[in-house]
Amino acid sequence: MEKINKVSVPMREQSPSERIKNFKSVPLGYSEEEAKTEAQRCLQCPDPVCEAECPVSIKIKDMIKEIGDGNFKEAFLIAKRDNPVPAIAGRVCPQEDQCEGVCTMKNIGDPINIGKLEAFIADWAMENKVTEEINIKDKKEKVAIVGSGPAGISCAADLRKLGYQVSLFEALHKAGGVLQYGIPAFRLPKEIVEEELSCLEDMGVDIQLNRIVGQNVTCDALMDDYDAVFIGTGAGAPKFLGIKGEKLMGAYSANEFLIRTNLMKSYKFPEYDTPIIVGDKVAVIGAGNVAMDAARCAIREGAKEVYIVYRRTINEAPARNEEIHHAIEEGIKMLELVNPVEILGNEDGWVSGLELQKMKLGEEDSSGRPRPVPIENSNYRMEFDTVIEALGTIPNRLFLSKTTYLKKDPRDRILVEHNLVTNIQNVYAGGDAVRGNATVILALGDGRKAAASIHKYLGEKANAQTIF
């Protein structure tokens, strides 16, 4: 019987002294042996616990047999049938809480690292010109689709290879959402966004860009014009403390700040007219995965120290293990058990630094992790030039204050049944106006699931007026 190979192989990256100078990808990716001998770890067990916990259904046993064989071709078509980016979500992607937390390798050594060799086939994909082969049946029925974050961009692809005519609204003067704003080009190249979404263009979705839904166009034209109408809209609007001195220069929203930074280039100005003002000493509050994005970017703009200020431990911290060890690696610093109570300025209007409280952890909350419980009398200040609030996102308020037909909950999530239909018969929405603030993969779940409702109904819808 052949050894087994109980430890994964290690992806090549950046160093952290060489990373924090530039914005280009930390991880190097794997090479064609590389990815084979990792793939060869495989049990290919007969009933793959793995695909079960993908969002998007992939047959990941496949791809990774094929990936094993030398089969690369095979692999990509593979994992592109039901996933229209691959390269993104091998990047993006929570495996560790999803594939790769139940790999069965697991409980013998490492599990395979299944997300690495997405992304390693998708860019062998680009780099060989290899593209799925589509044979389109084009329908008359049209579907439009608001926002082309990964949510629309999965609609979009399945609805199209049905053969629907599909229009995709984008708010911004590029495609891909939070894919495009929100992921720095260190963890996601931007280059990789865009061969991505190409693949929707060459299928013929129609991107139309600086198309607000809500002001350029309403809603109601949508559903005048189109036979049916997915809402991905995300969940773009910042979450606040709601503290003293969040008005002042010099405190940003991540949304903001990420956006400055990914979007509009802050990071090359002036050849980018965009700047940003990060000053020597940075404090980050939160530490989720934006957090940490907007840390990692203020090291690479320049600022000296950078902080993530967290109310509970970073053992408790919902961030990625990956993108907290890339953190370490770059020189930030974790400042745990304390939580800011005001933002403090200068005379001049300027952030000057942070009065925080200190914490300790007390019973289990409803996300299952101990609640920080303040300390009384233990408030001190620090010195910061510049304050990151990351807490999170709720959704679009802009498109949904011209849509007040549509059920929302409390947090102004849009509520949908069990298809991901709304209170509108036509009408659908999916992925972060639905969750809240969620996970790449669970978009793109969401956005499989319309496009299969969206199907399911015009066809039954069809068959009616046939009979009528």
Second form
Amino acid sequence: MEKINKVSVPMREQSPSERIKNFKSVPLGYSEEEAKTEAQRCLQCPDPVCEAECPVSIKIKDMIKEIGDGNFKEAFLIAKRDNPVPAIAGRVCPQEDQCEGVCTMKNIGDPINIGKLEAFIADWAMENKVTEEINIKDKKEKVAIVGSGPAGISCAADLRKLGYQVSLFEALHKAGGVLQYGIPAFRLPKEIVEEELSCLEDMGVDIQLNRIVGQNVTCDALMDDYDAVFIGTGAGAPKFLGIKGEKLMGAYSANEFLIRTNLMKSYKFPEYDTPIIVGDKVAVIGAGNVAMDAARCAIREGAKEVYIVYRRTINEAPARNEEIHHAIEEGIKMLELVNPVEILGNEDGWVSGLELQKMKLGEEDSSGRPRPVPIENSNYRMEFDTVIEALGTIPNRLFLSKTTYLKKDPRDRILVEHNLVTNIQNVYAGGDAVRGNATVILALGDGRKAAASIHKYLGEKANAQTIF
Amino acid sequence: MKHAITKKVDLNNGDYLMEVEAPNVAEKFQPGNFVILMTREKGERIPMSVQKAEDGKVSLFIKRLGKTSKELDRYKVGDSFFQVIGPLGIAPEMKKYGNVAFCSDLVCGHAENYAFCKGLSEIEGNNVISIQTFPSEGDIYPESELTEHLCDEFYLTTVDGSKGRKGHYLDIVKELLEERKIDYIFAGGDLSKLRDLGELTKPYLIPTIITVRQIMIDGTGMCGSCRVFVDGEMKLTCIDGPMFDVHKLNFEDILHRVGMYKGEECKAMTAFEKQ
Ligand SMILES: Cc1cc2nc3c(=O)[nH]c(=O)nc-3n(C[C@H](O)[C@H](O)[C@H](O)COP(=O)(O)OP(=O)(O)OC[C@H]3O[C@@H](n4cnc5c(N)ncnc54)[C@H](O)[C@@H]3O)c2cc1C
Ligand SMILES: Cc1cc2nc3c(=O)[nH]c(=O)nc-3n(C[C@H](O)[C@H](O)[C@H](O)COP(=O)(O)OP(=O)(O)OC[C@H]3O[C@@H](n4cnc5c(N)ncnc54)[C@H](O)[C@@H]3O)c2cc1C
Ligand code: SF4
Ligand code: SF4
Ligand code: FES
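Which structure goes with the form predicted together with its partner chain, now that we have seen the form predicted alone?
Let us now look at the entire complex, which starts with that chain.
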């Protein structure tokens, strides 16, 4: 038997000192040889546990086998069959909690770099202009999809492949949802998002930008004009701490900070018109993916010192390991076990610092993480020029206020049954709009599941009509 | 979608009117809604009030101010904008208010004044009073773009007294309040004057609804940039407004935040003028 290679092929990356000056991809991607070597480490397990943990059930084992054998086209088609956007998922999936987290190789060495291989194969196809062959047999039924994030994209792709007439309504002037406006280009280059979206257009999905459902298209019109509707409006509205000082100039929600940076390209100001103000010393409150992204953008936009301010310790941080690791490499400092109680301001109305209360870890809470407990009389102040609140997001009120008949939970998440149907029989929902803050791949999986449910519903409806 | 410019008229030395094709906006527009405009792909998303929405076109009053509005000025009839997005914001109900006034002293206010006068006067039982203030005679808009032909009572004032009544709309409102019952006031324009209007109407307990201008990006409630505090509670100008009850607003914050990017805007302007 061949010797098992316990160590994974390292990913070449831009050096930290170089990359903090640009927004280009941090990982440089595997070469064909590197990808083959990494793929050949796979044990080809009889029971591929990795696949069970992939929310879209990619045939990981087969994909890796083909990469190992140098059959890149086959590998790509395998990935693409279950995931319409492999170049994206391969880059942003929290693999350590999913496919790679359970990889058998972990017992003896490094898990297989499944995400990196998935991204490699998708990039290879893009470079070599290899695409999936799709034969679409047109059906007459029309489906409207609201929101062009991963949930909307995957739902649109699947339904279109099945022949439905699909219109995708997006409120912003660019499609992609968080992939476009939230996740920065150094993690997810925007050309990749655009390329994967252009496949949708090539298939004949009618993408309508600047269409704000509830505002310039009514929900009733969608329900009347289309045979089914899928809601993938995400959870894009910022949460604020509600502490004193949030009105100050220099206080941002992470959403605003990231939308300016990524969607409006403020890092290219004044070539792009939208400005951003990043002071020398920046505090980012929170320790999820959003916080890491904001911190890493801030350092690239000229901040001298950036702090992640977190009430637990970094061991409990919800961000992906890779993001935390990259952030630390880039010089971002972790200020652990502190809770901001006030944003301080100067007489001109600008942020001047934070008042922080020290915390300690207590008992486990419902999330399974130790609860942060405030320490009495431990408040102190630190100077900052910019404060960014990255506390997670909530569903957007705009859409919900116009669809009061949709059943929601107390946190405004749309309620659905197991097949993702809402309380209205031809309206389905998925992704963050249903789950709150989740992940790209879960949203994607929802989109696909909803597409299958819609297909079933419309099929049954059509059959019923032919009987009568 | 192409947003072709179909008309451009100078309103005075600083302001001009642009009519642009935007069928999706025009179809659903209500007085009080606004749009977001992008001149080109690399441009900013800038909020603009709407004067008129007819035949698939919207008319905007634009002030030559900073980079975007000056750049906008280079666009001619036949050119196209990258995006005209909307309508956005909550439109107050067009219903019977009784003695209802609209006051304005700046481009955005004048545009809304026009839209409101048209909307309110179509409803029976409204006595629509429109007050428009300009700095001086030379600044007054062409008659067709003023509200006189749309309202029941019209007051034109100039701050220097060179035409119409001398003074600001605040002076007229003060007189009106002293002489009769006014049921409802809407207003738009200079923020500090809107604050003064609030002070003026507060003792009379007259509902006074004003347009708040805050810095916006998406206009759909996603960035939080346009936050204001209404009775101490955080609201978003783009989806909860842009019209709010002046008596509940914290004006210090609003006046501060709207100036946040002054320094950067100067940089953009300098870079633009060098081109
Ligand atoms: C900064 C950041 C970093 C993240 N990093 C990761 C990561 O590394 N890995 C990961 O797996 N997940 C990550 N996430 C989470 C992930 O991006 C989301 O879970 C996922 O995008 C949800 O997809 P969605 O399709 O449900 O919604 P979204 O991506 O939020 O898309 C919703 C779309 O709907 C549009 N919309 C909303 N209302 C309307 C309306 N009324 N009419 C028309 N359109 C409307 C919005 O404009 C938006 O484009 C991150 C999130 C953020 C914010
Ligand atoms: C609801 C609303 C309605 C408006 N209606 C009109 C209108 O009808 N006509 C008109 O000329 N202007 C209107 N404005 C203001 C207009 O959006 C700004 O004048 C414009 O963004 C200026 O861009 P600029 O590049 O020319 O100037 P800049 O140099 O960028 O800015 C000049 C000043 O304009 C304000 N401003 C800048 N960016 C924004 C922004 N994104 N949102 C709000 N204010 C900003 C700031 O006070 C700034 O100091 C409106 C604003 C809002 C919020
Ligand atoms: S989609 Fe995510 S979980 Fe599935 S194989 Fe790719 S990286 Fe792993
Ligand atoms: S679990 Fe790991 S080693 Fe086994 S098939 Fe999956 S990737 Fe290969
Ligand atoms: S403009 Fe972004 S929330 Fe209002």
